[in-house]
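The chain below stands alone and is given in structure tokens; this is the form predicted alone.
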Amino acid sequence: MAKPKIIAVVGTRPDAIKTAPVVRELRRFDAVETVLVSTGQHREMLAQALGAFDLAPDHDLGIMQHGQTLADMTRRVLEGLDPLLASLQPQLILAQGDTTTTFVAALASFYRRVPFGHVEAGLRTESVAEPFPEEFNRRAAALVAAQHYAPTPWAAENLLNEGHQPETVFVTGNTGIDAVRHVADQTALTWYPDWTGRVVVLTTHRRENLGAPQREIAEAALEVARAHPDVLLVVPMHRNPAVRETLVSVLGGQERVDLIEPPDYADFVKLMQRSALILTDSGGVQEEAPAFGVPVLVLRHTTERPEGVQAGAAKLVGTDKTSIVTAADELLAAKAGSRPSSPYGDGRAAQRIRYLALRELGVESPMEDMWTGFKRLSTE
């Protein structure tokens, strides 16, 4: 009798990072076959991220084309993924988060009537248009999910409030914490060993911040560096030419500012560990930095990850120059003390998802005490 087959679909670097621990965990069990499929949405960065976990795609759809629109991408992922599902005939499909790849994987699962498991389910903002298009993608994926793997009780509550059946909603923790801990332990790189001062990291790439907001962000970061002589500002520049043009025009050639190419995932993890403060509009960094006790200023007006804000690990500051500078100055001037712990999990999310996914297929696997201390809802 053939083994049950699980397909894990990834398309971007965050997809790869947060799905890799799940694939590695599933492959510990011979009772199922786990197939890793890449759509190639962010091909080069995805390959680098998977390499940090000694993984490579079993199938690569290679859909990325220069200048393609969201509609082009959606069409090409569906046209590539649907015949592959017909050929492989999986019993369960997994995808994470809120990328176009995840939305289309959910849609293809629905069309093929294959159960879909949504990793990092339940994140929400107040508007379906912000962040764009991610908020729509995750809401749409939730509509067809057979299992919702919520990273926190807050995310689980969102799903239950939307009417999803309680028996399909599980608090697992965030697989990004599994990933960042694994890589931190495996990588020995030390950033700026000769710099005795502090490192502040800036990452910015979101569509809604392009143009004037991004210039405000860059100018704020420069002012912060100038105000603190012991600070080295490190800026990994996104590959988007529009992002680079703004960053270079404001920060290029400035004293104690290092504009660098995007590091591989493993190297970026070590850069986060080296940091005293991170300014970012990234969702993943909001989760990862608190795992090392590094405070985060979120360069957005809304966040689908409010747990970090509530725990004091992050602060929502938007893109106004004055707001960013004021918040950064306060954190950099504060005396060293206890740092808030991460609200995003304990590094065992992949184990919980493995148990739930295999149970969905009727396959027993060790449960152990992996839910000890985990609440289903924040009111418990």
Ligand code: UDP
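In this text, rigid core is short for the largest set of C-alphas that superpose within 1.5 Å between two forms. Numbering follows the first chain given and starts at 1. Predicted model only: the values in this text are computed from it and were never measured. What changes on going to the form predicted together with ligand UDP:
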The other form holds:
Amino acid sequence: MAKPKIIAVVGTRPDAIKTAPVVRELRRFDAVETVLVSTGQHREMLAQALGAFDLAPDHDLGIMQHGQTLADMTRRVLEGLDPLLASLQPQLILAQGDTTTTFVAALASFYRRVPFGHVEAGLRTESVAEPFPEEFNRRAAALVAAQHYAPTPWAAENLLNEGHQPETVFVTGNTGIDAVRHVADQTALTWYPDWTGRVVVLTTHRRENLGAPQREIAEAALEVARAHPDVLLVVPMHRNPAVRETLVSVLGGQERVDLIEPPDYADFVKLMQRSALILTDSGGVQEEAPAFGVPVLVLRHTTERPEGVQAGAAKLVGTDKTSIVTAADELLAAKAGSRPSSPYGDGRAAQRIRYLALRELGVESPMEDMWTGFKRLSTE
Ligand code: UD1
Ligand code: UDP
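Okay, that is the form predicted alone; can I get the form predicted together with ligand UDP now?
Entire complex below, previous chain first.
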């Protein structure tokens, strides 16, 4: 008899980073076949992220285009995924988070009546329009999910409050924390060995920040660098041409500002560890930085990750220049050295998801003590 088949669908950099630990964990078990499908929503950044886990897609729809619109991506991913699902005939489909790839993977699973497992389920803001379009994407994915793998108890509560059945909602931790641990010590790179001062990192790419808000973010970061002569501002630039245009026009050629290509995942983790402060509108970076005790200013008006803010590891500052500069000044004046701790997971999320996903297929696998000491909602 053929083995049950699980398809993991990825498309973007965070999809790759947060799904890779699950794929690696599932592949340790011979009882199922795990197929990695890329929509190719991202190209270089996806390959780079999967590379950190020695993974490459088994199928790649290769849909990326410069200037791609949401509607166009949605159409092309659906048109590519549907025939692939028809030919591969999986028993379970997994995808993470809130990207267009994930939304369409959930929709395609629903149309083909294949159970869908949602990794990083239950994150919510109060408005379906922010972040755009991610809040819609994750709510839509939840509508059809057979299993919701919530990273935190708060995320699980959100799902229960929306009426999802308790026996489908599990607190697993965030696989992003598994990913950080996987790449720890994978690179020998030392960032800026000759710079004795501090490093401040800026990343920005959110669709709702493109244009004027992003210009204001870049201007704020420049002001921070100018006000602190011991600060080197390092800006790994997302590959979106619209993002680069703004960053280069404000920060290009400035003293103590280094605009760089997006580093490989392991190198980027090292860069976060080297930094005194991170300014970001990224979801994943917000989760990872507290694991190193590096403070984060979140360049958004709302966050679906309140745990870091509540733990005092992150502060929501929006995109207003004065707010960003004031908050950064405060943190740079404070004594360094908050203790590393992550509200987002303990590095064993992929094991929990593997156990639950296999159980969905009727395959028992070891559970060991993976819920011991871990706040759980339901496992059985
Ligand atoms: C996407 C996700 C967002 C996630 C982000 C992570 C959606 C709607 N958005 O946003 O949730 O936070 O990824 O980075 O799913 N590009 C390249 N090479 C790459 C990747 C991107 O050139 O490897 C350029 C292309 O010109 C592309 C553009 O970036 O058109 C934007 O990519 P897209 O996936 O549409 O949006 P992101 O802002 O990356
Ligand atoms: N990241 C990376 N290289 C970079 C910037 C980010 O490997 O130059 C990693 C980061 O550690 C995190 C993920 O990419 O795991 C976040 O991706 P991004 O900010 O693009 O998306 P988001 O998390 O906002 O959806």
